[in-house]
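For reference, the chain that follows is the form predicted on its own, supplied as structure tokens.
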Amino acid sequence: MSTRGVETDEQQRIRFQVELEFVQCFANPNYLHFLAQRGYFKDPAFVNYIKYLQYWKEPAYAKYLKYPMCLHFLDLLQYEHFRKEIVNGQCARFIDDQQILHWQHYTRKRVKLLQSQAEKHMMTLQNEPTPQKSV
């Protein structure tokens, strides 16, 4: 920060990038487990920082997220019970496994949806009458 307590444009840009990267790390249950094992979730200042990061759920900021699943974990981190449970390695592995299953199912479902849309589009193109040129 500058001497007056106001961030310069460069400092704001760097803080944005750092917070963007950090909040996206929440999409990784193993990273959450790492933080929990080291006691970060017991630190009131850190818990307060997690509350502050909720501004990433606003559309103006969320549009920059590459891993939107992090927002779900950001919500879960607001609960003390979740912060206590994620210290358990089995809990982190279970969540990680569920995420993988979700993405596998989502990918298959998405491919089928895109294929059916493409087939419907081809059918409509084939059924359209071709314009006749007048001579």
Second form
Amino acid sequence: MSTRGVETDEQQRIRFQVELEFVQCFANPNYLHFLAQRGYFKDPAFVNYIKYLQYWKEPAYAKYLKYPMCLHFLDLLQYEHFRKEIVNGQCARFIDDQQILHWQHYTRKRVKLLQSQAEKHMMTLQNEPTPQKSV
Amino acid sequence: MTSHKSTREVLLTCIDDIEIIAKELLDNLIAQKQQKPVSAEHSQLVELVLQKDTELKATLKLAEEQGALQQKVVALETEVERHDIEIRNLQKQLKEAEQLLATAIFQAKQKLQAIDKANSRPVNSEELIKFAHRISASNAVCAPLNWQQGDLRRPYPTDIEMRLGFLGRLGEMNVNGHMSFPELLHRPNHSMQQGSSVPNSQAGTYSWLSQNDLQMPGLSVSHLGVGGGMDHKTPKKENEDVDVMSTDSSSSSSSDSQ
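Okay, that's the form predicted on its own, but what's the structure of the form predicted in complex with its partner chain?
What follows is the entire complex, opening with the chain shown before.
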């Protein structure tokens, strides 16, 4: 089936690293834009490769990912419409902005939570000394 | 008998009839004083009066009986009304109970579904924690607390990081040495033999793979086999990508070779 024959263990390890890094590069919308502009998404072999890379969604492989956002982009890349749209620079910038805002979302939520906790703590501290003052 | 007169009407017509006959009688009696007595008509009228009288009495009796029946009917109707109210109350309570039970069953079903789902794909809690640490510690999914506009850190690998990665250095070696991919597969062997640690892990914050990753426990061979036919063409492209890539869409080549 394959023209190169069976891969050795070493080759398999290298291919694992290579594909791990490559699939995580999809998390970068600028890189996707770069690929689109150079016409890689029009190559059927490349489109097949993207389809093949979906194995990273399985838990056994996904646990090695550091940037899990790449899986979402991997899904989006399966659609031809998205592959066509990402050629547009505005699209890439919009996605980048939204990604960064989303990235900050959890931080903001956590900061708000900590602030409200701190305020509650301050209130309880203020309420304690008043019974003594009234005497 | 198609026309049923009500008892009241029968009574009233009876009374009217008696009134008329009585008037006739009295007229006759008055006329008797002035003219010759007409005794045949007179006796007929008297008979008629008597007949009407008996009719009246019978109808009155009937009316009494009907009155008694009517009272019974009213009593029964109140009974029926009472039972009706009780039944409606029961119906309301049953409906409420049914609703409560339906919600309870629905929630129980959902819980069962959740349990089934959890049991079908169990995940080791240690692995979960490891994964959670991996994606959070490097600020890959959550922005660092001191992040401001203009900070270069991003939720995805930036082009600098990409170049410092394994893929980037593979590309470098391809450009500089003009080697084909199969040879490259053998070349990194020498660097890899250093106690199974990836060289770029020494780059500190830019490392993507920890030492544990290279052991690849329990990965199915089918995936590794499928890609064999396609790798021949695509890795060359990957190398090209990394050479010329930049975060802007300009087509200037990168400064790797400089």
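Worth saying up front: this structure is predicted, and the values here are computed from it rather than measured. Numbering follows the first chain given and starts at 1. Heads up, when I say rigid core I mean the largest set of C-alphas that superpose within 1.5 Å between the two forms.
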* **Core-superposed comparison between these two forms, residue 13 Cα displacement 2 Å or beyond** => no
* Asked: Upon rigid core superposition, what is the positional shift of the Cα of residue 113 between these two forms, expressed in Å to one decimal?
  -> 5.9
